[in-house]
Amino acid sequence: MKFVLLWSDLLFFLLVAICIGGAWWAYRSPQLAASWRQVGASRSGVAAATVLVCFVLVALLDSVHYRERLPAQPGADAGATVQYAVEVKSALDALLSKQKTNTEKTYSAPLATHLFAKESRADGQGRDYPRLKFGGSHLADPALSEADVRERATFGLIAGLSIWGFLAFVIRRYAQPRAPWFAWNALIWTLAGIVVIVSVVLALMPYYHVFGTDKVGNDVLYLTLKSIRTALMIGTLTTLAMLPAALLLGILAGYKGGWIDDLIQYVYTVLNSIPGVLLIAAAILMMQVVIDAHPEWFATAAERADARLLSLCLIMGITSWTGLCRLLRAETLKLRELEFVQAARAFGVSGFSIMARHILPNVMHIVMISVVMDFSGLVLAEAVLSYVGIGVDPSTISFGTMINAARMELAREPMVWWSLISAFCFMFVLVLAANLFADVVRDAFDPRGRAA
């Protein structure tokens, strides 16, 4: 195989490395370590962080891309150039290869053995629900599917409880004595739910479409797991795009004042006066014209879709930095009047050094709180933008594209509900975990909250 490194993969790996480096920095800093210990002592914070880590692991698997090597043509020379497939796959695709390739004709309900809609029989004797090609195909009699599902789900439940029991023993025996302040019970019980659910799903996945199939027969569970990477990319890369402008302009406006402050205020006031959806739509359409006009820039369809995703992140970052910039300006206006900043001025320290060494460290709690709390809003924004057709590339799987594809099926009789419910549940869990973690981080890093 030939590994492919997309720009979004590089940025995502860079962000993970920054988080690891930040954790090490916090470990070495007594003040930051004390705040993060407060986060670790919160049961809701630990539970939310555990769920978020699971989502990040899925996204990391989906960010390792490669192209498969094509078999050599008969009669080709030994020194012929190696050819690779055009399709770019990920490690998650390799793990879910059966769910990716075992497609049905059209809709099928979760854990079903027949299609959802009736079709004319081959012998012309009326209409019936055809058997699925893969879902429940191991059963000679489809009537045994309920008993088979119960048996396999029970096996998965027992296996999950066994794995969880082992993990709980290891945590209590070796990890808990090293950090008694950590909410280990919250971690253990959150792992119980995650491990049991994953074990049951893994026990059923090889034999059934656990979440059903969509209109073209794709496995909904596979589509939902693939959407996680897109949601995290939108939430994290957009943050990377907005942070530099918000930090620089917010601190500069608050510290310098005067005409610089007026100019920066004018810029973000003008941006706030433009409806965000219209601005994003115009920018996305312009970027799409550029992408369509230069097909030679992209060797594969995955690179083209990745360029659309990065464009969306950049555009959303450009339109979402104003709120954080306003907060940083207000905080800097207060900090510049404090004694330590006045003393630095009196000793002739340059303005850049004061902003970098005295102002920036004292506004990082606002940055951290805003970044974590804005993440959930950005995930929901992607779903809304994809729903109205100005989000990610149509070939990119996301919660928004799943909801957009499923919305017309709600009017069917009977209703096709599982695609919408699957995307909604995963997105709800992701956003809820992000919000709960943001609340804990806010309480831990807000100086006024600690003083209270």
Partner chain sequence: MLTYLIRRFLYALPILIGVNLLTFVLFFVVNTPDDMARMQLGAKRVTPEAIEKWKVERGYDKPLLWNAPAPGTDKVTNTIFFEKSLSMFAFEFGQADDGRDILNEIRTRMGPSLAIAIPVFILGLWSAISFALLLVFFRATYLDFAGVVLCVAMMSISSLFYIIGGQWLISKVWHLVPISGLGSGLDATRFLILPVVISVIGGLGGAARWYRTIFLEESNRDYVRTARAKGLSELAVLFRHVLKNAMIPILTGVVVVIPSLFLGSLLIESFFGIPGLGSYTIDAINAQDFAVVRAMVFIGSVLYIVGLWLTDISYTLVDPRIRLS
Second form
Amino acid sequence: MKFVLLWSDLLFFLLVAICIGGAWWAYRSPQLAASWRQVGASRSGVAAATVLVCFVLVALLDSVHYRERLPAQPGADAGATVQYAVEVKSALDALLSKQKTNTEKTYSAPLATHLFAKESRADGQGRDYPRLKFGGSHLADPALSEADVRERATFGLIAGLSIWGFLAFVIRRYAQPRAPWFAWNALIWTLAGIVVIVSVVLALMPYYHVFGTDKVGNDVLYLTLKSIRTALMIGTLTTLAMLPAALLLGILAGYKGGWIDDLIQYVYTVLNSIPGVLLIAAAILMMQVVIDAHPEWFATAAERADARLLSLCLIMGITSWTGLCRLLRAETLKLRELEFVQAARAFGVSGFSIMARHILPNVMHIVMISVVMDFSGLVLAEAVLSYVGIGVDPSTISFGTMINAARMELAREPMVWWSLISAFCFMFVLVLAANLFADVVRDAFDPRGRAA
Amino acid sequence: MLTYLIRRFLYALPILIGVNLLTFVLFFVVNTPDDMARMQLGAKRVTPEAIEKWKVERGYDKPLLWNAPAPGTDKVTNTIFFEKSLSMFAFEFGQADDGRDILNEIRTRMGPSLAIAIPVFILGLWSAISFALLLVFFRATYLDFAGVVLCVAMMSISSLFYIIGGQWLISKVWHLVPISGLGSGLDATRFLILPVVISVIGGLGGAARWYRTIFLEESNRDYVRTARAKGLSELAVLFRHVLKNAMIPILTGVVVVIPSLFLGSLLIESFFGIPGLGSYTIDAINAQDFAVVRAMVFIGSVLYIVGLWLTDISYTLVDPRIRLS
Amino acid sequence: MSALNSKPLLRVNHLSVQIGAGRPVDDVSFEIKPGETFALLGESGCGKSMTALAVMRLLPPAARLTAGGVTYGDEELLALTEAEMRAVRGGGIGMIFQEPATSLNPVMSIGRQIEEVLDLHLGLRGGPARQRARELLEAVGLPEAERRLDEYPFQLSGGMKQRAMIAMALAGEPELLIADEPTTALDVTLQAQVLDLLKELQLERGMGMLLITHDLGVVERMADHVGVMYAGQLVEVAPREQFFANPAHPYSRKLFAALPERAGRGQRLATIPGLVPALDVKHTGCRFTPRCSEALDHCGNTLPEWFGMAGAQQVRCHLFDPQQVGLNTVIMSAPTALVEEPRVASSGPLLEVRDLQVHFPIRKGLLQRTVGHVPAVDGISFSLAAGRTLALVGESGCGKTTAGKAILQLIAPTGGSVTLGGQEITGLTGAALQPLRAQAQMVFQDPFSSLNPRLRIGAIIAEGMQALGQTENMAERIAELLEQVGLRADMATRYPHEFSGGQRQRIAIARALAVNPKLLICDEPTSALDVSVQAQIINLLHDLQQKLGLAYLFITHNMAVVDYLADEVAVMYKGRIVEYGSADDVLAHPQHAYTQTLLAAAFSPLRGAA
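Go ahead and give the structure of the form predicted together with its partner chain, now that the form predicted alone is out.
Now the complete complex, all chains and molecules, led by this one.
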């Protein structure tokens, strides 16, 4: 087995590391700690954060990539170079290997034992719904599937409830007394939902396609879980891509003023004036040409798809940094006139130190707020862009590609609703959690909000 | 004030030049016309002759910036930059890959786009402001709280689902209106109702929540306290004092998009099969028709800049501080 | 007073307001008769504005009225429906707010804002309303009333805005006017005019007035009765004459003693130790106990009752309990004299300013060309010797702050020269300026924005030392500096938000002193502070000057502070110095008309008595 570190993995791990580092920094600075404490005390904030953490865990699992070692060629001597599979897999793929490998022929409904479409029978006796290769294949008599599902789901439910009970007990007994201000109730009840759903799904997963299969027979649950990483990547890496530029230029424009300000304002007005979708479309089309022109850059298809994902993040970053840049510029203009900046100038402190010591820490709350506020918008944008055909690589699994593939299914008779509904549910929960979390963070960090 | 408006207008020129340069760099410098030809023609048919033919058909065979062998002013004019980029200032966009004149196409497709975009804009603004005012009137009550939760939930749904769900529910389950296409004359309204309603609902959550924040911020100001101390009723305070002041930040976000209404909506038009500029753009993107995308980028930014200018004008109407200084 | 026997116009009975766990207004009772002015006096955060808002039933949503009543005429205001209450607001009771700049609707013309009230309470509309609005503007002394009707607030100056605000409050012909710090945001000369106007209008209309202020001078000028508030409670109520002749409550007496004009030069100002208690503290006894120098054993746990004194004076203090005979004669200890050490022998001026000019360009037209200049500082000259204090006095916008910043080269001067310690510093930049930065430092006005909230106190003080390379023994120096300004050395690890305004100002002073300057430019260092805290800072500045031989360029608008601190005075008006001389000369015999106006306007409650 050989680990593969895709660029997006690296950046994503980096981002998680930054978050952990930032948390440590916040812990040491009392104002930030107080603001985070306010987030922790808010019930909707804690509930949303719990859901988000679950999504991040899935994405992290899906970011540990490796290439399997191929069995040595028979007859090859021991010294021969080890061969690795071309396909790049992730830890999530390994966990869901049953779902990944056991594809059906075409559509099947959630928990079904038969295909959704009739086919000519093997014995030539008319047309019938054939049995699934995987879903319910352990049953001798498919008619028993309903009872079987019920039994397994009940088992999952009971297991889930007991795990949850244990967790709740541990939290109440050990964690709650240490930080009584924290909204533990919200955490416990959110966990209840998550743990129960996850264990029911886990109980059924080894035997059924829990969310059904799509047109080419892929397990919808697998697709949905894989989409999470793409969504989180787009939502976070885009911000990471734009942050340095927005911070540097915004603060520089606000603090230095004069022609530097004029130039920076000019640049962002130009970028702003091109409708976002069109700029992204133009840039992605061009990127496509570049990627196609240089196939030698990419060792595997995964790397190529990854390059496309990153370039999408970068391009969306370029189109979206202007908003943050403008906010930072305005705030810096205000801070520049404040007396502590004047006092530093009276000591002859250099412009760079003033920006780094006095301005940057005092605009970080704006960065913080806009990062969490932008996240949900970016996740939604990915879906639209992928639908338009200028989003992620068509081979990358994402909510956008899923919806794109599924959108005509509602028109089928009878209707195929499951892939659309599962994409909808996961995306809705993710974006709703992000929005709620963003609201709480904004209330906690925005000094204007606190006065009201 | 007039000099202010003229100055803002002149300010637009360098921005348009910037956009023009940017698109030129993006389309002709990042990738050479050869690259584009190779991609368009597909791997199989790539021969030097085919590439050359493709370039000549589109006029991409000329030098980028400087045509050294050409005589006189042709040194400058007989180049890709002059013919493809600078000519956009005269609204000459050339031909699309299917041979049709782009400007002509844009003219005929503007109508259907506007037929959707204008009602969406007006209804959307009206409903979002009314909803936000309602929430502010009942601020700090459960009604307000429920309203905000509803807004956040509505914001969290992808516009794709609004369209797909709306189409399915109204056209397929209830059979109320046709799913897609566009009729002519009065008949068109039948086709337009659904896309308009879906767009308005899809945008309502985010807009209403944003306006609510603005209204709340305004209603915490000192002059609102003064107005209450005069004995004005809460409704009078809201409509006469808060709304008028809140219009200033609202205008910033709203007026700027008015000219861009011409571009129509990408998603709605393509889902509902409406032959407007939005679906034109999507088709061009899917067909990788660079000339059309370039033209739309340029028109988009022209419209945006007109929007900025309109915003300035609208400020002078609403804010006496700008009008009178 | 003729109205003395008539029935009260407004009666506030045991009013209490609750916000969360805190009680910003606790058991407050007073009454106002027609034609009479009742002044609520207190420092910031004592609950006086909250009391006024409670009377109008305009409390912020978080605040609740928990007890008590408000009777206006014969009506119990707290029992009215919201619609009935609206008729009282603006009709029966008019209100003026502190900040005229933000209290008027910026996008509505002055005329419309007044006509709105006329329509609502008098049913006047159209022509008659406009006519009446014009009369009102004329009545409040706004010149060119007809034109002003169509103007917007941003076109009026601060004083004019406050006049328009008063016109608006009067439009409904109220019987009672609530004025919440009506002159605090205005310059001294305007303050006098606006107060005179209020007094005139009150006489004309026989209105009652509830005046809310922190300024003893305003109280003396305006009030018939005074109520002193401390931490949400009224602690003393008295007719004005009695209050000024014999303030009874220890807090009231300290307020008087803390005024710079009370102590002569060279004497320490009396200060009130400690801080106003936080809102959410539960009190069992008298709230002033921890800061009271005469507190008795039971003061901390028994709430005193009201004790009557001579006349109508009433005080809420155990010292005046008739059963505690003999104690109520306690008199403030006399101010202690400062030991005047011989001033440092001055060897020529430390700071010499010649024809300093700062002009800001005015840009206009299509290309934003510079078409003219605003002379913010228009050729000022003065000199300051080591160890001396020069007060630069003037009203807002006269250019005094700009001058201070230009001397430190924070703003590039457009002309003139500044020599510091014999060296010309105008035109120097970057490294060449560094040695001079150590000689002159600045203390700013607003203690809340002068410290970076994200840095620890130690880092804030160290900043100058690091920037100027004075990094030896930094930790010890910081500890020493903190102690020097009256703070504890261990506070270096804390963050600014943990400190009160006065403490922050001490930190700002320590920061400036860290680089051993010879000159401190103090830009209104006390104007954002309450009287009692102001006294602490002034004492500190005074001590530091004695000890370190500092020279101060003291930028201020407060004549009392000038009188107390300054050796020399320069009066600035519209960017120029109109009068310059020794403090004694200028204050006793002002020559320039503007100086005379300034001095006349700066009413001091004790000037006559002292």
